[in-house]
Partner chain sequence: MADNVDDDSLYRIKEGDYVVLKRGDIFKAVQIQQKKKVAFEKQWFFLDNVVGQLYSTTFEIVSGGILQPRKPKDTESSTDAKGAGTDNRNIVDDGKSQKLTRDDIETLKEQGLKGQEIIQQLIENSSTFKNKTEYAQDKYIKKKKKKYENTVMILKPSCRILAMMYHGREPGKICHLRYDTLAQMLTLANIHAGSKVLVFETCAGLVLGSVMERMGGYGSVIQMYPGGGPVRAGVESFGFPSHFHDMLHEFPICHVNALLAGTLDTTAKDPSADSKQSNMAAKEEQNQPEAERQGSPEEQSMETNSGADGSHDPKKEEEEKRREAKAEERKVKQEEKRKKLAAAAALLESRNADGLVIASRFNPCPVLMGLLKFLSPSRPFVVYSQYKESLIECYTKLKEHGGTVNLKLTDTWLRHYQVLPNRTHPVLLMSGGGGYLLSGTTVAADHSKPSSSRQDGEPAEKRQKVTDTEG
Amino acid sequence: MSFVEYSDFIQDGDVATVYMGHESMIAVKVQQGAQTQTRYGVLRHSTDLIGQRYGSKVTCSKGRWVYVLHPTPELWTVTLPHRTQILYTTDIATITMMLELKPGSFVCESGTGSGSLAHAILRTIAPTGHLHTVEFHQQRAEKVAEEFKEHRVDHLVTVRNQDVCKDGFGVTGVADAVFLDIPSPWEAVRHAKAAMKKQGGRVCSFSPCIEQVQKTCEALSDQGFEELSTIEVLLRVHDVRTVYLSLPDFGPDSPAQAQPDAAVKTPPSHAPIALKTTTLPRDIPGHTGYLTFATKPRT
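Which coordinates fit this single chain in the form predicted in complex with its partner chain?
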């Protein structure tokens, strides 16, 4: 297993996703002899996981079963330990396309945060690209570097523990794309420019507040970036369900039927009709952040 390559069987040292139900998954570091407590009971790694095929159904000690899935950046995003606010798949997918990431891309990112986006970037730029990711919080930088190693993507990424607004990305003229998710992205715009290839590239800044967007757009314009475009993408998850709708009883149709003897005690025989439909959850994500994209022209 690696986050950039599928395997068929679970091996010692893998990070597997245990699927207990929709929105109920955990990531498990597979270790010979270890065991994991789930709410469906204990999973014994040596017997229940190692050597099993990814996608298998595994019965836990309580007799309930779970599926063990091969990790993907998307499963990691919903199971990773939150050390910061994270980016979710809907934004990540948009960022990946709009930054034109593909195998071989060189990317700079700050902050690394919990590594949600970084894993998705690495998946996309492997096997020949590279990610330079900057995180100014030391503890977090160390932790995420460790995870990259466990996920066997460390050869594709350099983690730097520094302040991107002060010190930049630590590389110059190499990036095809730069991503910013920091409180003051406008302070890092010149560093983004410096990190990018002279032939140009794409930049993206993620900010929750419109004031941040305004300042960042100004900085991007000032630094000569072009094709500025700010968007917002929201996900709606539809629940598929069958609902039952009653039919109204307008009473007997013809005068004949309206005779007392016909009406007495005849309960309305209007059975509800079934309707296959979808509903939205009562509350859905209303905002994650604004995504501002721009193109760095040749310089």
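Next, give the form predicted alone, keeping in mind that what was shown is the form predicted in complex with its partner chain.
There are no partners or other molecules in what follows, just the one chain.
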């Protein structure tokens, strides 16, 4: 099992996703002889998981069943242990696209946090790219490095425990793209520029407050970055439901079928028909953060 390569069968040591519902999933470290408690009963790893094909429907001890799915960055985002606030797929997809990431890209990131974005980056840049990620907090850096090894993507990533605003990314002239998710990204802009290739590249900064965006844009302009733009991604999910509507009575099909006393007769009843429709949400999920993008000109 690897987060960047697909496996057919569940093996001892894998991290599998147990799917109980659209909003009910857990990540499970598969181990010989271990058990996992779910709301549908016990999953016994040795008999219920190991050797099963990913995507299988597995019956729990209470007779209810779950699906066991191969891990992906998207599934990891909704099941990972939160050590920090994380980025979700809506923002991650925009970041990956706007930074123009592809297989073979070299990327610098700060801070690593819980590793939600990092896993998506690694899947995108594999098999020949590399991620240099910097985390200020020592225990978080150690934990995310363990997870990268457990998920078998550690050959694609270098984790550094340092202050990016003071010490930079630890590399110079290698990055195709840089991502900043720190309280004062404007202090790291010069280090981002130093880490990027001479052929140019893209930088993105994620900030929840517009004042942070203003300072970062000033720093980007001072360092010669171009094509500055700031966007905010809001997700609006439509609710799909079935409604039942009665067909209206439009009267007789032709004048010849009209009856003189039709106006006083009770109109025929029509059985309601089922229709699929969507409704807009009454509330839209609130602001997550501003994404500021800029381009380093070729030198």
